[in-house]
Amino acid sequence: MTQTWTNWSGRQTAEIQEVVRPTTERDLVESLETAAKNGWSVRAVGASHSHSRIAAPDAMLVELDGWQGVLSTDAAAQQATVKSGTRIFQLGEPLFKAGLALRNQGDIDRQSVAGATATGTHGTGPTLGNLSSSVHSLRVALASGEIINCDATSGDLFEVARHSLGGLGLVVDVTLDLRSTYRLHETLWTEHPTSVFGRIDELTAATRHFEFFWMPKLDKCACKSLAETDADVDELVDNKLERIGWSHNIISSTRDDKHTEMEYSVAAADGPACFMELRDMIRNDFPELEWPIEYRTVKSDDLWISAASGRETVTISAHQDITLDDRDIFEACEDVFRRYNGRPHWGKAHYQTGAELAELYPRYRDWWQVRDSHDPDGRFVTPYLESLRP
């Protein structure tokens, strides 16, 4: 009997044959045995927060809500090992009690650790990498049912495992590199875009985190900076535009309004020009757009298929209400991003082909070759992932 899966926004749906809800490692292995017996593809999901079809199952869905929790913390090594289905917001307090914190996290904290690392989820800050770059090691159940340990000594396999698109195996647990707890001073303000970009380098360098949401109807930027501080928590609670708190309580925001999203990454030096071209296009061609455009920065990394691979990066995100058609505006945005050699976020809407993606990532074909060598039957290749093959 088929069942229907939907993603967080409700925009993506899929019909599936079986749902597995593991609570033990043996459950994970048995799910792979069942899938092999029936010739099914396997897709694990956490929050299903991706806007693309990267999380969409085809036959077997492994739902990770029963596979959550912090397994261990090591304050001296500044590491923690967590079950793959653990949501990012569930990490804050357990890590805090151990004197630890994530180095950075995204604007939303609802995703599972496995899903966020698989898709390269990130926050903002020119000295801060995406979550995948904080992966120290993983344990992964391969299609054969073997559970392997995978870290930097594993060579090319680690390069696929830590940014896997869900295509290598079922992640059992993840060990993350962390840092000691820290407090952040948040400041909010609005500013015109031409003023923001008149001092964008200053704003980006002034604090640990800087970002803004450009509001098309108002042509204003809702800006936010987060500066590391030793001041007492909640010292500025009387000022609604400023607050101080521990990092896990400050970085992320509540985003309950259902929407679809496209995000592209461009070289940091191209960020201002790309944004201004996008702004002009939206004001001229889509003056009715009410949802904002988000602008953030990400540190360069060496991951094979990271959007920040090999270059300091600016990310620009467009949003649309789920009750409205997003295709025309997203295609128009993508036309602009393509002119700046933009790379799409794996968990958000885009229209790139596998051949086009191979031009954007020098190691993309290598990623597929390593993936295929560990899953020759394509157990973890859904129709959507197959469509991205170079």
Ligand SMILES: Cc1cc2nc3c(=O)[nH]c(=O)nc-3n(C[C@H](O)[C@H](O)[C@H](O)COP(=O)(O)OP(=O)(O)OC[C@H]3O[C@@H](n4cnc5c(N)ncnc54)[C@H](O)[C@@H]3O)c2cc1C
Contents of the next structure:
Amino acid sequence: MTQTWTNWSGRQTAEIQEVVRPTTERDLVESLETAAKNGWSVRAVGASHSHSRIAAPDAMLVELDGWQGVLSTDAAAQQATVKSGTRIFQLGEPLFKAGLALRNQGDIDRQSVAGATATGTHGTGPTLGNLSSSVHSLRVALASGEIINCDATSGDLFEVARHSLGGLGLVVDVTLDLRSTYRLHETLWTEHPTSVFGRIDELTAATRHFEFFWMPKLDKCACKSLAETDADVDELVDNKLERIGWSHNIISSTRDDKHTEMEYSVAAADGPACFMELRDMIRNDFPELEWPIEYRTVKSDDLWISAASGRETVTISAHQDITLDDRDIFEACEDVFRRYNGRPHWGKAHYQTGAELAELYPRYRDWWQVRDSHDPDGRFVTPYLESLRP
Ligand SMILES: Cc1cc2nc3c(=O)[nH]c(=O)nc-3n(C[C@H](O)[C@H](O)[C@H](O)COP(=O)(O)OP(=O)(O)OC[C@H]3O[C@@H](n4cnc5c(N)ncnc54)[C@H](O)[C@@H]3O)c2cc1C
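Switch from the form predicted alone to the form predicted in complex with the named molecule and print that structure.
Starting with the chain above, the whole complex follows.
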């Protein structure tokens, strides 16, 4: 009997033949044998928080809620090995007890480690890379059933594995590069966009993390900065606009209001002009938009298909309510992003074809070639992933 999968927003659904909930490595390998026998594609999901259909299964769904936990920590090497289905929020306390912390986190901490790294999930900060760039090594169950170890010495395979879009195999566990624990001082304020962009370089450089949500109806930016501090956590300031705490308690927020989202990355130098053009377009063409536009920064990296590959980056996200049609506004936003050579977030809405993506990522065709060589039967290629083939 078929079952229905739904993503976090409820916007994406899929009918599936079989759901596997592995608790042992043998279960993972057996699921691949079953899929091969039936000619099914296989899709692992973490928290199903992707807005695009990148997590949508087609036949077999491997759900990793029973595949969570920190396996080991190494304070000297500043690394930890975790099961792939571990949610980011589940890392906070165990890492803290080992004197370790993630270098950065996204807006929320509900994603799984494998899901977040598969799509290049990021937070904000010009000196801080996305989560995929913190992957030191992984173990992956390939379509053949072989479980391989993979790190920087594995060459091209590592490039696909650490930012896999779920397309290489089932990630078994991930070793992350971390740092020692740190405290952050959060400050919140509102400011007009013209004023923000009058001092955007200063704001971006002033702290580790700066970001804002522009609220179109008010034409105001809800700004947030997080500065690393040695202040004692006991000195917690709690006037609602400032607080101090350990990084894992401060960086991420709660986002319970269901929405859909488009996000593009542009070169950091183009961020202000791109945002201002988007703001003008929304004020003229979509004055009824209630949801904010988010503006963040990400450090350049060397990953083949990272949205920050080879360039210092600004990310700009548009949101829409799930009860409303998002196509018109997202297409209009995408028109603006295209003018700035924007690269779409793999876990969010976009309308790019495979050939267009190959123009945006110099190593995109290589990514596919390496992927195909390890999975010639396309066991990990769902219809959506196939639609992105160059
Ligand atoms: C409320 C909300 C806030 C968000 N905030 C941010 C943010 O701040 N920054 C940002 O960059 N993004 C953000 N996102 C997007 C989100 O981080 C990504 O879509 C991320 O991939 C979701 O993680 P997940 O565990 O839900 O993965 P899923 O959506 O379940 O899967 C994503 C991909 O990972 C693959 N995958 C998962 N587990 C495995 C595994 N074990 N082996 C192989 N492949 C696997 C899936 O097949 C799929 O291709 C947000 C999304 C929401 C809904």
